[in-house]
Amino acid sequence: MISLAFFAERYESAKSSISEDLGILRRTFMIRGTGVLETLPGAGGGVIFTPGISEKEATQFISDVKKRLTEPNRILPGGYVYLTDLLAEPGLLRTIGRMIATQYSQSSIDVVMTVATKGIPIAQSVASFLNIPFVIVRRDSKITEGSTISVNYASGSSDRIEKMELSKRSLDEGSRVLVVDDFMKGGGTINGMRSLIHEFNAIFVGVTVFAENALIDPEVRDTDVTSIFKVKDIDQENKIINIENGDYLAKTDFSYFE
């Protein structure tokens, strides 16, 4: 919440003029699908801006990025898809952050969690739009982290037992945690982070990933997972990637930003 007095003092203008300007901004943001600007009256009132994205813009973004994801040179040995270049583009990352922030704009979230390393840019973008901290789960100890809490989990893609840990100072008890990541292949890493959240006596709110393996067993897949894209099939011999829309559009309520 930012008071009108703050703007009046900064721009040396009357509150009535500031209110008129905010009205113009409110309409502009709504038309462009940038977010929602709310003004709350009263002595303790002020203005709140909630970043978001319209369904039209999100749909167009998914369509544009899907074309790039099907490029043959993205196929890596082992059936992986190269995403690093996409997740290094500031504009693309900002849009992903706005999309995930829109999905959880009406939820109470205290912190965003991801696992090192490729999920870090996404977590940072989402946390920026939600204006909350983000924490990074690691698979090995760092002396700079201090004391840690660790969990063992079954890797969904390799059927091995892995370990992940998080500094005790990173997460407060009772915190409401949103998990984000770049790609979910088997679901084991997501389950590991969920177990880690439980060890901190924190609350798991949900998880959104940039892309997921569409062939994950439905009985294993966490029902709280949302994906923007699904990788249905990779033909390494013919260099063909079959990409589908994830369930992001179906699970997100855009009405607040329309």
Contents of the next structure:
2 protein chains.
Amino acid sequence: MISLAFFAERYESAKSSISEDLGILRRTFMIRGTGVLETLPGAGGGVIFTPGISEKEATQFISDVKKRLTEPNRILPGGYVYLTDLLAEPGLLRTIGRMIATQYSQSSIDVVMTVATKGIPIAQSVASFLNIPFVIVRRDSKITEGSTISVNYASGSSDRIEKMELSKRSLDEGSRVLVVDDFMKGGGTINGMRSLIHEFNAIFVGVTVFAENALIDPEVRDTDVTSIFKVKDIDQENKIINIENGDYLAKTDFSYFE
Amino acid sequence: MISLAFFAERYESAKSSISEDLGILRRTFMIRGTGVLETLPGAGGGVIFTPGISEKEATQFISDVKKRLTEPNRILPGGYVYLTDLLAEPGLLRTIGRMIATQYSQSSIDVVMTVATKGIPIAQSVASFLNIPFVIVRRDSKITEGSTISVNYASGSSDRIEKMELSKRSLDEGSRVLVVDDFMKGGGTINGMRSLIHEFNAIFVGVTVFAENALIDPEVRDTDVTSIFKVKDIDQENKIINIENGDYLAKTDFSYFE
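Output block for the form predicted in complex with another copy of the chain, input the form predicted alone:
Let's see the whole complex now, leading with the same chain.
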């Protein structure tokens, strides 16, 4: 929260003029769907900006990115989809960050968690819009992390046990944690992060991934997971990638930003 | 570059009013040292915003962060400094990104490169301010990267040979590459990235790291490296971390943003 006195001093103006200007900004932000500017009156009051996205802009973005995701040259041997270039574009990452921040704008979140490597840019972008720090869980912790807490988890089709760890000092007890990642294949990594949050006596709030494998058995799929895209199937022979919308739009309440 | 017509349409105003407003913004940005707004006249013209930082703000930031870097509880066993929490704060990352973007604002850069894991947030922030993509070099490439090009490099005190690799499709021939990283210990990783850039027939422009080990022999230190901080020595017994300014301020021309 920033007090009106801050703006009054910076712009050498009366608080009443600042108040009027903030009103103009509030209406503009509302019309453009870029976020909400809230003014709290009184001596301890001030102004808070919550960045967000409108349903219209999010829907358009999903439709634009879906077209790019189905480009045939994204098919990799083994039936994987190449996403690395998309998750390295600052503009795209900013919109993904704003979308996920919008989904959790009414939840209280203290920290964003992800696992190295490809979830990091998404975590950083979401954290930037929520104005909170992020933590990176690693499979290979380095000496520069200090002491860590580790958990074992079943990876892939549950036939391999792996380890992930997090620096002990990077997460406080009782912190409310939002998990993000680039891709959920079977859910093992997400489960690992949930156990890790539990080990730290922190609180799991939710998890949103950029894309998920649509073939996960609905019976075992973690219902706390939200995805923006679902990779339905990849026809390697005819070079067709079948992508559907995930449940992000259905699970997000945009009313605060409309 | 954004044309004046874009603003004229969005704000339903005459181009002359837009032009006047841009003039006000330009002067404000200049006074605040947040960046430069350049207007190119004529039919194909428009406006370009280059974010940057003033020398005053950069100097203040370095002094503030230096205080935090010397906190005694940052000392890790083995004489390392714990940096993970700092490089996970969105505000701090934004300023580091703006600082490095300022240093290279007059160079032509196509892509920012870093190596996983801790350099990623810095790369993303710099890329965001330069409005270009970033690429992540990995020590353990995954199947989802497609085919890669790898190099071997001497790590640590040159007594270990390691491998790093980059997805073939993530870097175009002839690209101009800026390298960033969190910490330079001996320079091995930086050398590895330089060879990798060479292998891709791309062009190395420079490298800036958040901190470097001040004990690197000046005779062998890569002169293309810029650092914001230098870790001079760590007195584990008395819990004193000795940090100095790196050569960032000396090597950066702030005149465009003052």
